[in-house]
Structure formats: structure tokens, C-alpha cells
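There is one chain below, alone, in C-alpha cells, taken in the form predicted on its own.
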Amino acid sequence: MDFEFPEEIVSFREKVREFAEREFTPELARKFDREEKYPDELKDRVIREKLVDPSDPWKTLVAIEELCRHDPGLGISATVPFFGEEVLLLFGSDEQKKKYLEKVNNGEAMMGLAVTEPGGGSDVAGIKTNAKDMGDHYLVNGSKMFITNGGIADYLVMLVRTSEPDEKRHHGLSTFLVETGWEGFKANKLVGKLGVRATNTAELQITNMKVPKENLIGEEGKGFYYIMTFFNISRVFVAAQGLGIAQGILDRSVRFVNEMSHEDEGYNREQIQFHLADIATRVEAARNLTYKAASFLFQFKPDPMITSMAKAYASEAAVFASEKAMEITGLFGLTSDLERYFRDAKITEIWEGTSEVERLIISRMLRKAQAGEQ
């Protein structure tokens, strides 16, 4: 088993690191967090330098990790313009891919994914936004909540209900590719979020929006399965977000301790060393789980249990690191960029499946594996 990346990925990581050190200045990070403004120009530079390339998943994962290591808000914002395109890549028609993905991949347009609704996020089968077949088009009505890129995306992959469920609640759901410029679509930007304030998050209101029949992605009624397939992909990248955040916190915590004066009073130095060791151990464990999950996924043999383990553990490692860093740094942490990391870390435990959802998946897969052996 080889734990080293090939030289090409090592060199690429260094390229991303140099970009982040040059472009992710503390002043810029504070500005976009304070103003809750999406960093369009920064996103354009990331795409121009091909730091996020949907055709090369290992490079994309490394870029997400390194950019979030330098600043989670800017890092996540700059790497989500392609969010949701895997659904179109895997299940869309050639015509849909040509019409929409070319513009997204060259930076002319942005994508997003609209699944979560006001009534709940984890209960995907409970989607209430509905689409009525009108012959030559569908008529969509409903609402979505906490949608990343919701107010700035040009296109959204949207999960809606096209028929009443049978004995299984997740039946009757379908995915559509919708254009946000269509009549009947309205986005309201959410402000005052706990963290990742540089990202654009919105509430969506859809009223009698006409969606052409050709914008149905894949087969009608298969939407739940398409979205679950997408989550098996996206959760690996969220694990990379958590890993990058945790590593960035560790970097800053070690630097703080190394710069402490020997005369500083009020610090339990032995306890600080224990905290650093605990953070570092969790970072390394998160890295191994994340890379293992990615290895399976990028070889087209995803392991949902390992993916859920990676996503849950890496996100919780980020939150753990942020809490311990505050204990280590005290007042300094509250007034430095560690305060922003502390706020930004939490979302990784929530989006793309909460830690509780990941644990349910892990438990279900364990029981299923044992039943298969009997």
C-alpha cells in the first residue's frame, strides 16, 4: 500500500498552496466574511488557473483541501461553481451536457443543487416541491431552503416530486435542470449565517415555473437515486473541506504555541501539548479516511460506508480542532482568523448529510454486510 501521491499531484498541491498564500490574504478573507459577498473575481482566477478541474477528481480534491486550509470561506466559495454537475454528467442527455456543462466548465456560468426544503434537509424522500405534467412542459411549484449558489447560479439541478409515492416514500421524485432566469423563479439571499459567509446561500420560491420536457434529467421517478449517487460523490469532497479546515487550524495553533513567550502566564503548557497532539492525530486519521474513500470513488467503485465514515469523521475533526484551538489560544483566538475557522467548521457537519445521517448509513451498511455473510 502506497501512502504517497505521484509527483504530478505533489507538484499540483504546491501550485495550489502558492496560489492560496498569494491570493487568500487575511484582509480579503475578512472582507468577504464581513460583507457576506461572493468572491467572483477570486473564483474566476481559480478556474482560469485550472485549480478545480471536474475532469481530474484527485486534483479537485487536493485543491479543495489546500484552499480550505488557507481559508474555509474563500476556499469553499471558489470551488463550488460546478456544484451539482455530476448529476448531469452521469444521468443527463448529450444535448443537456452540451448546452449547459460547456458554459459551466469554462467559467461562463455557475451551477447549483436544489434539494433541501424548509420542512427539513435530511429527509430527502419528503420533498414537497412538485411538478405537474402539462403535456409539452412541467409546471413546478414549491420552495427550497439553504441552497448553495441559489442566488447566483445560472442553472440548478432541482429535485421535485412528479408523482405521489407508493409504499416507498422516495418513489416519484425526479430531477430537472432549471434555468434561474425563467419566469416563476425567485431567490432570496440568506444573510447572517454562522459561517462560510462568502458563499451565496438562498431560499428559493418557485411559482408556476414552466420547465421544458427536455430538461428532465434521466428518467422520471428516478430522481432520489440520482441524488443519492451524487451525495456519494460530494461527501468525499466535503470530507476534503473538513480535512483542510482542520489542518489549517492545526497550522495556526502550532504557530501560536511556538511564538508564545516562556514567561507567558496562565497557560497550562502540558495541556496545550495534549490538545495539539489530539488535533494532529484526528487530522491524520481524517486524511487517511478521506483519501481511502476518494480512492474507491475515483476508481468507480464507491464504498458508501467508507464515504460516510470519511465525511462524518473529517467534519467532526474540523469542529474538534476549532474548539481545542480556542482553548489553546484564548483571547488571541477570539480576535484572529481562528474565530472565522471556528464558525466555518460547523457547516461541514451539516451539509451533504448530517453526521447523524452518516452514522445511520454506516450502521445500515454494517448490518447489511453481516446479513449477506449469513
Given for the second form:
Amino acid sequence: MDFEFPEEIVSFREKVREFAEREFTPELARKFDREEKYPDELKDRVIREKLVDPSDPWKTLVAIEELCRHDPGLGISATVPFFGEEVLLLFGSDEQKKKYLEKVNNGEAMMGLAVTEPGGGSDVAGIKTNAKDMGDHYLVNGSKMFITNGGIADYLVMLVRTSEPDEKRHHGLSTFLVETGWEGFKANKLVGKLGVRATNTAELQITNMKVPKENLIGEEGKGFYYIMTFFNISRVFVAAQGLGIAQGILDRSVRFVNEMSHEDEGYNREQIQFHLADIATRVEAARNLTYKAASFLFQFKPDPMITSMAKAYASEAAVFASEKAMEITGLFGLTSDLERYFRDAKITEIWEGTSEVERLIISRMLRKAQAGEQ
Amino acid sequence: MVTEEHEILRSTVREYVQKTLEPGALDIERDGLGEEIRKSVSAQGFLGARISSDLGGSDLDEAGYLILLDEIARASPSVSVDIMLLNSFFYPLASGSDEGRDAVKRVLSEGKGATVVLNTILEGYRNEGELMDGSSKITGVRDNVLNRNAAMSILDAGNGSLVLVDDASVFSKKDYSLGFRGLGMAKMEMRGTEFRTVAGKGAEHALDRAMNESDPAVSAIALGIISGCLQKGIDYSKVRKTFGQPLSAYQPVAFTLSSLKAEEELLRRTLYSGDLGEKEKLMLKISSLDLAKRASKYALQVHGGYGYFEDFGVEKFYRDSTALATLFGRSVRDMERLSHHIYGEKAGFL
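Same protein, different state: after the form predicted on its own, show the form predicted together with its partner chain.
What follows is the whole complex; the chain from before opens it.
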């Protein structure tokens, strides 16, 4: 067993770190957080410098971790333009990939994934947005909620119901590639988020939107499986977000304690030292789980149980670190960059499957494995 | 002990909160606690709840004061902390001098806010230079001061005395703070600013004493936060369906919310039991602050994506519970105090 990355990834991480240290200034992070504005130029620079390369998943994972370490809001914003493209990569036709992915990968266009609806988050099979087969096209009606990039994406992978469910609720769902410029598509930006305020979040209204037949991704009725496959990928990347956030909090907390310990002996006492040790231990555990989940996934043998463990653990490590950091830094923390990390960390326990959903998956897989052995 | 009169007061405050504060709670978070709200709180006699009537206050007893803070914090922790800053900090520190008492009168009659700069006795405070105490003017900086719109401030001048600064312009532009956005935190910059001394030597001890004596008030606000967020969580879990069933049908949701509610009720009964000693008050504060953080985090989680948006009024409790613990519950100092009570001697000091 080797816990070291190959030299190529080590030097790539260095490159990302240098970029983040140079570009992710506290002033910039604060500005986009307060204004709830997406950092377009920063995203363009990340793509121009090839810091996020969808064709290389290890590099993407390391970039997400390092960028979130330096600032979660900017880090997630800069790495999210490709969000959802894996569905197209895995299940799309060659024509679809050529038409859409080239533009997304070179930064000309942005993507997003539209699954969640106002009445259902965790219950993906319960979605109500529907598509009627009109012969040469589908007619789509419905609404979507909390859609990342919803107000700025050029293309969205959208999950819709194309037929009534039979005995299984998740049957009859399909995925479409939707262009946001089409008639009948409307996005309203949602404001007032607790954190990750540099990312764009929107609710979508879809009214009699015509979707050409050639924009059906894969087979009709298989959408639920495609989205679940996607979540098995995206959850590893959310684990990397949590890991990066927790590491960034640890960096700042250790720095603060070292600086303060010169003025106040209290910072050398066990209460503070143990907080640091507890955060650091969770960071390392989250790192090992995240890399293990990634290793399985990137070798095309994903393990949903390990993925869910990584996603739940790393996101909870980030929230734990954010809370402990507030205890360590006291008054300073309330107005420092750490207050932003505190607000940003919480979303990782919610999006791409809540911690509760991850626990359901873990226990289901455990029982399945045990039943299979008998 | 809570009497029938206290229950009448609770109903009055609750009605005011529901009719007046709750509808504007989101605006308080977004725009700050405006003069209009403060005047409205003052007109009800809530602003000077614990202040003696000869200074224009309502002279409530402790149970009445705690009920007030508890009920108001359920809708707006910022408003509740505003009242506590005046009644549990500014008033006791100011009332020892004629200048101080005049200041309290003015704050009440004009419906203004007041603050006490607690930084020097809080953890994580980075001193940016001592204040210089001239004969009547003061120069220096105090960072991260809560209640940036305060008309009057009391602070440790750095020479052992407590001084009153009657000048709202000393606050710089708003700092973006994690909690109590209705009050805001800001840097206080004094450049030859006039002051009046309200207490002689021993400023740090006076601040420390005010902090310790505020334990029940802090508990009441923490319990208000707990009640506010758990009620939202319970209400939401009854109506929000997933996989065809309300969230309340699922064990993790129902059991967790029920356990948190049970802890809340036990703490609230203790708070209003009426015969608490210093040790019990401290224990109650430590437990209430801890529960406020856990309850608000879980209430947000139950709401899922909706909880992450300010419109649902849950995320503010998550931020404010941490801010309350940081500003009024000193994690090391309070544990040292508690250990001293438990051991009967100094403990945990190495």
C-alpha cells in the first residue's frame, strides 16, 4: 500500500496551491461572498491555466481540495462549470458530446444539473417535472429548485418524468440535455444563502419547453440510474470539498494559535491543543476515505458504500472543524475569514445527498453484502 | 419562581413578538436593528426591562426579565441581545456615577442602543494598541465591538477605569460578522474623542463581574434560540414529505428533535426554578449554549436546502448560537470557573 501520489499529481497540487495563494485573496473572497456574485473571471483563469481538467479525475479532485482549502466559495465556484457533464460523458451520444462538451471543456459554455424540485430533495424518484412525447420533440413542464449554476449555465442535464411510474417509482424517468436559451425556460436567482454565496443557485420554471428528440441522453426511462451513477461520482468530489474546507480551517487555526501563544500562555494549554488535534485527526481520516472512494471510482469500480462514507464523513469533518475553530479563535473568528468557512461548510452536509441519505446507503450496502455472503 | 403575573407578561411579550417582531425579523437580519424597532421595543417598556423606574426603566424582577429575553430571542436573537447589553452590562456598569445614570436615562428616553466593549475580557481578542487616557479625551482602537449603532459605549480605557463615550461616530463601517447581524460588529476608532469616567480603578474586574452576573440572561437567550429553531424544525417535519411520508415519520428526525426538545424543557425548568446559586447559573449557561449550537444545527439540517436560505429563518439561529457562545460564554474561562466550583479549589490551570 502506497499513500503517496505520483510526482505528476504532487507537482500539479503545488501549481494549484500557488494559483490559489496568488488569486484567492481574502478581499476577493469577501467581495464575492457579500455581493453573492459568481466570479466569472476567476473561473476563466482556472480553465485557462488548466487547473480543472475533466479528462483527468485525480487532478480534478486535487484541484477541488486545494481550491476549497484556500476559499470554499471561490473554490467551488471555480470548479463547478463542468457540473453534470459526467452524465453526458457516460451516457450521451457522440453527437451530443461533440456539440456540447467541447464548448464546456474549453470554457466557452457552462453546465449544470437540474434534478431537485420544490417538493423533493432526497426523494429523487418523486420528481414531477414531466415531458410529453410530441413525435419529433418532447414538451416539458415543471419546476426545479436549488439548481447550482441554474442562472448562468448554458446547458443543463435535466431529469424529467417521461412516463407514469409502474410498480417502481424510479421507473419512467429520463435525462435531457437542455439549452437554457430555449423558449419556455426561465431561471430566478436565489439569494440569501448562508454560505457558498459566490456560487449561483436558481429555481427554474419550465413552461411548454420543446426539447428535440436528439437531446434525450441515453435511453428513455433510464434517467434515474444515470443520475444515481452521477451521484456516485459527484459525492466523491463533494467529499473533496469537505476535506479541503476542513484542511483550510485547520491551517488557519494552527496559525492563529501559534501567533497568539506568544501573547497569551492560555493558547499553549491542553484545551486548545486538543481541539487542534481533533480537527487534524478528522482531516486525515477524511482524506483517507475520500482518496479510497476516488481510487475505486477512477478505476471504474465504484463502491457506493465507501463513497457515501467519504461524503458523509468529510462533510461532517468540515462542519466539526468550523465549530471547533470558532471555539479556538473566539472573538477573532467571528469577523475573520473563518466565519465564512463556518457558513460554507454546512452545505456539504446537505447537497448531493444529505448525511442522512448517505447513512441509509451505507446501512443498505452493509446488509446487502452480508445477505450475499449467506 | 414564575408567578401568574409572569405568565401574563409572557403572553404580552409573545403577542408583541408575533405581531411586530416576527414579521420584520428577516429585515432586522438584512438591514440591522433600525431606530423604528428599538423605539417600538422601548415603547413596550421592554428596552429598559431591568432598569429602575427612576431612570425610566420597567424595574422587572429577574424572572420577568428572563422571560422577556427568552420570548424575544425566539424571533430575533439580535433584539434580545440588544436588550441584554443595556440591562445586564451597560446599566450595572454605568449606574455607579451620575454621568452614567444620565446616560442610561437618555438611552431609554431616546430609544437608543448602548454597548459595552467586552473585548478585553474575551478569548481571541487581539489588542491593537492600548487606549490613551488624557484628561478628557481618548485615542485608540477597539476591534470587533458588538452593536455598531450604539449611541453610547462603555469601555475599559486601559488605565483601569471604565469610561463612557457618547459618540456614535466612533464606529467604522460595518464588519461582516457571523452572528447578531441585527446589531453588527465594527471597529471603534477614537481620535481625541471626549469621554466621561463612570468607574475608577478595577475596570477589568467590573467587566468580569458583569459577564458572570449575566449568566442567567445568556441562558434565557440561548433557550429562546433553542425554542425558536426547534419549533421551526418540528413544524417543518410535520408538513414536509419525502418518500411519501412526512419527515416526522422517520426515526432519526422524530427522535433527535424530541431529545433536543426534552433537553430544552429541562433547562428551561431549571432557569425558572428561582433559587439558583452561582454554580447552578453557570452550569445552566454552559449547557444552554451547547444545546443552542446542537439544536440550531439540527433544525437547519431538517430543513435541507431550504434551511440554507435566510427566508426560512433557521440559518440565523445557527449563526447566532455560535456568536452567543463566543461573545458571552467564554469556553476556557467558564470551564475554569466551573472546575473551581466542582473541585472547591482552583483546577485546570496548568
